[in-house]
Structures are given as structure tokens and as C-alpha cells.
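This document starts with one chain, in the form predicted alone, laid out as C-alpha cells.
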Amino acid sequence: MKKSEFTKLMIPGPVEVDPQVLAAMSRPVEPHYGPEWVNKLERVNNLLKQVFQTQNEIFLMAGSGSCAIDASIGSSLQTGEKIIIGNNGFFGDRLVSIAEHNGIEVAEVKQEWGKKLDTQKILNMLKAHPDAKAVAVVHSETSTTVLNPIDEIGLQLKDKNVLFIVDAVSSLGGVPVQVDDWGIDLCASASQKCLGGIPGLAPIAVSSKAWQLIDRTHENKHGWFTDLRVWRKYAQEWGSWHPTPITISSNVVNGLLVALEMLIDEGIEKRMERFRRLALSLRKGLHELELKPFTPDEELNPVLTAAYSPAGVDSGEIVTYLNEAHHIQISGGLGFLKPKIFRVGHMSPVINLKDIQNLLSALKDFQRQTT
């Protein structure tokens, strides 16, 4: 193959979109505010609403996930108060990094990573620190592919006084989350990975229970673009006609309301049940190659694979040979587990049973390249 084919995505995000996502970015650029904004914006956040499966406020923010995740742990706690993180992952890890900067108290509750977090030790670290303002976690721990249970977390905090916090960036859109069903105050995601939109937006799920912590003063000093009150301010005043603080990429916002209308049409749980089936297809021929899965079958991640590297074979060596040889792209492990595993996502709304076929084809013609 030719290097300037075009390239195959399937790491952990961002995604290859859909041709109609890229056309409605092609079009001219139009100005972030005015009634026709107002109105788009609108119905962005009315579909993102259906996503989050909640009735809270949405802001579309501009940034990664990590844009929304500081802003969500930034402008609940102020210098000084306690947050319980629980952590089994490198996301995990910089959930504790983005508390630690804003001057925030963390108590950690670690696990191994691969390992799911365990909701009773949450709840012991809770009770172990009953001044903890908040707690946070990421569902879908992207270095590893492990699910953690949101739900079982989230439906023990309801009645606690403490927000949960919850970092969605790579799961909303694929896995379900169910923000006010499970009790989730903060929920924060991002345009590029399940929502099959492009890098540069990060929607963010506001419970009036949050409210309520966040508006306790107007002394917290985190900064102001990252400032939720900022956010919901110029919402407020400033709705009619400039619903935001900043600039917005009016073409990202384009791009991202096709890919919702989209995600809408063929069915949220269609759409999932369809990266189930991806993800099922993978695992069978990882088994057939004797490449084994970093997570059981039975907690598979419908949206991203990671499979163990054959013993000897760093797995940027796979990475590099799938890249070079047959254009496709997939990402090697973070961490301690970056020479170990490699992953593959499965999270682009474009992506097919062929694709995986041909992953799998090609991992086959590494195995033959290398005995």
C-alpha cells in the first residue's frame, strides 16, 4: 500500500466521523451567536439531553473531556475541601492530578489496574472521611477498557451529602449512562470518541444538587473559564442572542449536531447493541489468535478491546506494523501497560464488521511476519 492511503482509525479516540459530520463543517463559517445560533445550540443540547438520559442543564463547552472534568471538580470544591477519587487507571490518575490543582484534599481509593472499582470501598472511604465534599470516578477507564459500575456508585451516594462526579469522556454515546437514574451531579464527556463528532467540544450534565455546592460562595478562585457559574451566567443573561462566554467553533458545533441527529435516528441502544456486537466479534478472533484480552469476556468494554502482546513482542511493534503495513491504526498501552497491551477502539459510528475482519487479518499477517 501507498503511505498516503487513507488511514483506518480504531484507537481510543478521536474517531473517523461520518462523511455527513465532515460536510456540515465544510460549510461557511457562521457566527457564535445571533436567534439562528441560539437556536442550534438549543437543539444540540435538547439531543444531548437524550444521551445523558437527564433533564439537568447542558453546557457544551469548548475543550477536551479534561476541559469538563476540571470544570466540574474545579467549581464544586473550593482550596482546601476533600474529594474521594476512586482510581484504576491512568484517567484515574489524572483525575487526582486535575483535584490536586486546584488545590483540592484527595483520598484515594486505589485498585489495581484492570480491576473494577469496588463500590463498598468507596463507601468505607466515605464513611472514613464524612467531610468529603464530592466523589469521582471514570466509567470507562480508557488505559485498561474497564467499566466501572456508575451505577451501583451512584444509586449508594443518592441520599449521601456528596456530589458524584463522573468522568464520561469515553463511554456517553456507547455505554449507557443514565445521569439522573444513577444519581450523577457532574457528568463530563467529549465530542471525539462515542458521539462520533470531531476534538474540541465537552458537553457537561449540571444537577441542581451541584448547583447548590458550587453556588455555596463567590470566593472560589479555580479560574474563570472553567467557572460553571461563568457558563450558566452568560446562559442566562446573554441567552437570546450569545448563549456563550467564549468563541465556539461554530463548525465543530456542526459537525456535532449531525453526528446527535444521527446517533438519535438509528436508536441509542441500536447503536450500542451494534459496538456490542463489534466488540464480541473481536474478542472471538483475538481467542483464535491466542491473544488474549486484558479484561475477562464477561466485562467486556462494548466500545474499546485491549489483547495482552504476544510474550517477547513489545506491542508498539504491532501498532507500528498495523500502521505501516496495512493503514491501520491502533494505540499501544499507557503507563506501565504501555509495552504490554495494545488496544483497538470500536467506538466510531462508521465502523463495521469488515473493519474488525480486517484487524483481525492483518494482526494474523504480524503473528506470520514474526515466527
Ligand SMILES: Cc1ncc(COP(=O)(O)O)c(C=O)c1O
Given for the second form:
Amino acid sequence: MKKSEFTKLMIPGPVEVDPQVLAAMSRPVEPHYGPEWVNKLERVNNLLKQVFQTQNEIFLMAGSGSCAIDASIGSSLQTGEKIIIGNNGFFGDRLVSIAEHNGIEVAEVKQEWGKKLDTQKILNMLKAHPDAKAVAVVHSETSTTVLNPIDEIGLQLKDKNVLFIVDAVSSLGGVPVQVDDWGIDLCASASQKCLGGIPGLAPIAVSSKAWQLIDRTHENKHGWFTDLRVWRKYAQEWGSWHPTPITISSNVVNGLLVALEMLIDEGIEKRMERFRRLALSLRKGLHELELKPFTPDEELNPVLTAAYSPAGVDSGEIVTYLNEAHHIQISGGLGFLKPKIFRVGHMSPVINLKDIQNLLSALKDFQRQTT
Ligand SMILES: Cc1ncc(COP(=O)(O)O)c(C=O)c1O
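What's the form predicted together with the ligand like, now that we've got the form predicted alone?
What follows is the whole complex; the chain from before opens it.
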């Protein structure tokens, strides 16, 4: 057997998917239009509504998570307008970059990597920049495992004249995301993380408040593919036949449909509790090995865990050892944390306690080799 066939994938996405998801994707290619297809896409969108906890419109974009984020920011703000971005990690930087590529002015609320965003600082920035049209934050900051308080931020912004944009790429399906209750106007995610699909699809939930801003003018010159008005036009005008503007991969959608059905069958809360127990067990084991988690136990992320590499050890060595000696693939850090921490994704529906135990014994082996 080739090594890649039995490597246990425990990186922070993409995730190992259930064999039933793979089987659904291996069925013959079907057209991305016609009554059966319309029906299928509607089923996917209805399941996504349950996961997003929303009555808002859902669009399933063809692309990765960044596509949905680009669409959120680029469709609702125009060149020269202002956005406030809470930034405490690599993917916060990504939000800034996406906004800047759309010619949008960014007022950044920076927070140290590893620390949660401070809601009050965001509100202060909004006071200082009353002309800002939106506030954007990452929910689960995959580079540090920090979970930002999107519930608190959303509730504070609900009655304000700004949109709330959330990157839920590594949280949707694994951590509660209550789009309606928390007043999230544009919530962007991806198929390849907690939803249990493969890369290629980017669901997005769009509120009526978001549409009001998007529909102010037709002058927005931020491209065609990521213009949400294009996606809405096809959903509305071609909805009974060809609901997306582009050729969406029917095979990848078939896989996501099965993954979503499995999530709903298991129960969203039960699935999340299962992930949380994996996180607790991993943290317990890390403490026993004297490997310090990067964030405090009280701030546990149910789907992602990071820990400091032992003094003098580049985390890349751990990643390589686990991969080569134990066929377990985890990740190092990102940015300046690259050599300092290692990150474990336990957001796959097929990862279980045994996998966590195997990972911990592999880490113990690494320690034995190096001491
Ligand atoms: C929080 C977060 N935002 C955005 C992205 C980018 O998503 P994609 O690689 O699917 O474009 C990622 C990818 O890991 C992520 O974890």
C-alpha cells in the first residue's frame, strides 16, 4: 500500500471524509441543471440553513472558503469605502488582504495572535470610523485555534448601521454559528472542514440587510464570479432549471449532500459535543506529556488544538516524525508561529477517541526519540 493510502489526516482541513461521502462522489457525472438537479441543490441549501441556523438566503458557490469571503466583502462594499476588520491571526490578515484587493479601506483592530478579539475595541473603532460600512472577523482563527466572540460582537452590532461579516470557514458544523440570533449578515464557509466534505464548495448565508447594501448601486466593479448579485440572478431567473451561474461540480455537491445528511442525522449538537470531547481528551493527554496547549483550557476550540513545541524543537520535526514514523499528518504553525507550535485538526466526522490516543502515543514516541 502506498503511504498516502493509510496516512491519518489530522490537519486543520481539509479533513478525512466518510467513505459514504467518497462513494457519493464516485457516481457518474451528472448535469448541473435540470429538475432533478434543482431538487438536489435545494436539499443541500435547506440542510445548510439548519447548520447556519438561519432563514437567510443560502448560496453554494463553486470555490474554496476564500471565494465566499471575497464575495461577501467585494459584493457589499465599493471601492474606496471602509471596513473594520478584527485581526488576530493569519486568516485575519487574509480578510485584510481580500478587502484591500477589492480597493476597500481597512481600519484594523489588531489583537495579539493567541488572544481573543475584544468586542469593546471593535465598538471603539466603529465610533472612530462612523463611515465604515461593515465589520468583518474570523470566527475560528485556524492559525492559532482562537475562537472569537462572534455572538457578543454580533449582538452589539445588530442595531447599528453596519454589516457583520463572519469567516466561519473552520467553524461551521463543528462550533455553534447562529446566523440569525447573532445578526450575521454575511457568513462564509467551506465544504472541506467541519462540514465533512471535500474542498470545492463555499456556502454563504446572506441577510436582507446585506442585500440592501449590495443593491445600492450597480456600479460595483469587483468582478463577476464573486458578485453575489450574479448568483442571485441565476437562482431567481434560472432557478427552475439552472440555479447557478457556473458549472458547479455535481460530484462534489453529491458528496456534500451526504456529509450534511450524516450531520443532521447524528444531530448538530451531538456532533459538536463529540468534537468537544475529542478536544478535551487531546488536551488532557498533552498536559500529561507536558506539552502546553497554545490557548488556555477554558478557551478550548472543539475542532482544533495547538500546542507549543518543546524548547529547542522546531515543530516541523514533530510533524515530519509523526508523518514518517506513525503515518499521522498534523500541521505546524503559520506565520511567525510556524516553528513554535503544532496544530491538530479534529474536525472530521470520522476522527474518534482512538485516533486521539494514537496521536498522543506517537507524540510520546517522539519525546522518547529526542530525549
Ligand atoms: C479561518 C479560515 N479562513 C479562511 C480560510 C481559507 O479557506 P480556503 O483555503 O478554503 O480558501 C481558511 C483555510 O484554512 C481558514 O481556516
